[in-house]
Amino acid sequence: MSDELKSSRRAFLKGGAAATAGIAAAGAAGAAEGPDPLITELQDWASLTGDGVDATPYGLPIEFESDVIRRNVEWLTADTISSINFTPIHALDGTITPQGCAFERHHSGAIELAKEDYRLMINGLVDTPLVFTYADLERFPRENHVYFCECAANTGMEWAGAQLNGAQFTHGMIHNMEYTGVPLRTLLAEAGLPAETAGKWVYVEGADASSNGRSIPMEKALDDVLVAFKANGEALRKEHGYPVRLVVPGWEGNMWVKWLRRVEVMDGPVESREETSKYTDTLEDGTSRKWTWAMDAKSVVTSPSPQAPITHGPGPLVITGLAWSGNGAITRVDVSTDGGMNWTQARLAQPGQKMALSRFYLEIDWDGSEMLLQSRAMDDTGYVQPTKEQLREVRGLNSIYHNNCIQTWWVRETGEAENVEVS
């Protein structure tokens, strides 16, 4: 931190101390003479009893945070059965996404499947086809891992230009949770794999009406894929695949099959609808490439942003956001306030974790002038997040998936922000 910024923050804190002493109420709303009644007068919350322990058997957010909710875009899909809603990433801090506001994507609606009715079949090229109940899964050794799940279409509307005004809508098809479950390799070993697994695949399928099947190379299946039944310590939510879903770290969310019912060992991929006509990447020449599973390094400033404007005048400002990579761990994030002409290294809240969100911060002394805010992520493979123009050279304007471009927010002198492009 620069000496000027340290000095500015000391002055800011001294002003706050003066306010508590009743000398002046210095803050975001400006200076006000006289004592602060919220300090000098007895308030209801300090004189009346609150709710009892039986008032909230399952805790919900306080009414003052009722705006921190998932949202959808009405014109993006025809109905809510096969649709998406978005995590309010602009209103969260840290990295763990609460299940109650974590993005969801359905192909035929969220189904109700009781634990007692749950079955998981392992079949195909195995020694002994097996069927597991939920109770069976609970008896296997389990693991806990924090991973992000990102829809391949996250930021997909931005290929042809700045479309959706808000980090929740441009980048909110993502969540980051601690998953508990059994490694898929454990269940495959129980069924007995062929002596030679090289070149083999597994086909995973959901129990909902869409079946949503995807092919996964055996190398990935035996690596870090998890058959999960808990998230953030509690049972999966209905919309997240209760009672059991697949977790495919670092790879596009469509492969994280919910309500997992079948894993078939095969000699090759199935070439299903979700991996041929869908979830392929259109190139500039009109052809499409498939098997682009990994989500490349990406980041976004969540505040300030269109849904999280600056609400105070010039002075200390915390710029914050999220970064992630499906190929490893985030090692660095740079932030630009002038549209990419100059970059400053941000501070990672914690060392990056593989296939998990990283939170970054950059504290600046904002002078009240407009900014073109950007962030640029790097991961431990050496990959650097590209600009939109760099991606368009390969992908053109009509692609959908895997848009990991650098995002720009135009922050005006008023503190309000807008989704824009810079050239």
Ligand code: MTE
The other form holds:
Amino acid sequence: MSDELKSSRRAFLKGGAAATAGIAAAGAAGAAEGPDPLITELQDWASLTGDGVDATPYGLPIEFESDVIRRNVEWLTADTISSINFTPIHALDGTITPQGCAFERHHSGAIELAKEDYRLMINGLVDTPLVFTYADLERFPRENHVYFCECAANTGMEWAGAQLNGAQFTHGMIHNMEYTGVPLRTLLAEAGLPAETAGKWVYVEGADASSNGRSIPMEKALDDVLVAFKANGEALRKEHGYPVRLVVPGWEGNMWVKWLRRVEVMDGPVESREETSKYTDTLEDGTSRKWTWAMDAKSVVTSPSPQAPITHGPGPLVITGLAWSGNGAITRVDVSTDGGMNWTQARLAQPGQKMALSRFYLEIDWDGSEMLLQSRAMDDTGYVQPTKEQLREVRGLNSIYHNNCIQTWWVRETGEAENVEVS
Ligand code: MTE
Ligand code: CO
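Return the form predicted in complex with the named molecule of this protein as a structure block, the form predicted on its own having already been given.
What follows is the entire complex, opening with the chain shown before.
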């Protein structure tokens, strides 16, 4: 072992001892001195048998993890009909979101639609209008892709000032799953497209009462859009659009139509509610940006963060978070501990994947002083995530949607963290 490694190992052990003393003082563990009964005494789990294999035919997380759940912000959830909840990103690691705790957004409640009752119509400017059953869809060649789905309203409450206290609430309208489905282009080809597809659009709608209709330019429809029926290997949950939803990689979550029932090929966009009065951004001069489909590069430190405070003393600290871009792959994430004055390049757990979450880590030797913690994402188009100030300069204060600014957590000496703004 090199001297350098030895000394860092000693520093680590010292940090560990300090943390144990801290816990003992809080009364959560036994005496800091003397033998540890967890080591010296025979425990129930080692002397009795555990549960049999049939106890949980379909499993839930162990009870100790019962706080890793979706949560609401009360004033954002009017009722169970138009509702939103948030992924506990502060408590997850890696990049894949388990369906069981992935955020949900419904405009008219989650409907129950059996596979036998499922129909998908393709009509409009096609050679032969077609209706597919679920069983029909299963007979086309499938693909698997990991993509993030981010609601355009994610971080929308933070425009005017730091508001919600937790990464789950500021950035939790996002999930990242492995989707299995049939490319939309395959189904469009089956129906027969016009010889000239340039300038054509598809209008997609769901089977729920809101229908959530959206226009998508044909270029995107023929590129990477998926008609998906599995997520993370299993059927979509009812709330995510069972049995079939649209996956529109990199583009705002609202376009990911759930309970997909119809795709109409058209000469132009419909200008539906969801793409005019909603999901557009009103600027300072009163005009609005529209067709802002791709979700620009963004990142957030998930730990430490307000719901994931530091629970140990000075010494080794793992800073981690998520980064993503609707325009491509994440190439780099920088982390600042002083509110953006100095930046250190973080480590990407894996090379960035297009339109999928990236996990980053920065291991530091925390000196126990307070930090203004930020992360800044870059993607393979060269785009750099803006500060809140830079974003406001361009977009003003009237926006709700498409807020991809740099987030700041004020981490105190105690390890507790709070949502703040720096200027
Ligand atoms: N599709 C239908 N049919 N109805 C809806 O209410 N909500 C949209 C979109 N697709 C919606 C829909 C919105 S705003 C978002 S952000 C995503 O679905 C959320 O998908 P999720 O509930 O699987 O997280
Ligand atoms: Co949404």
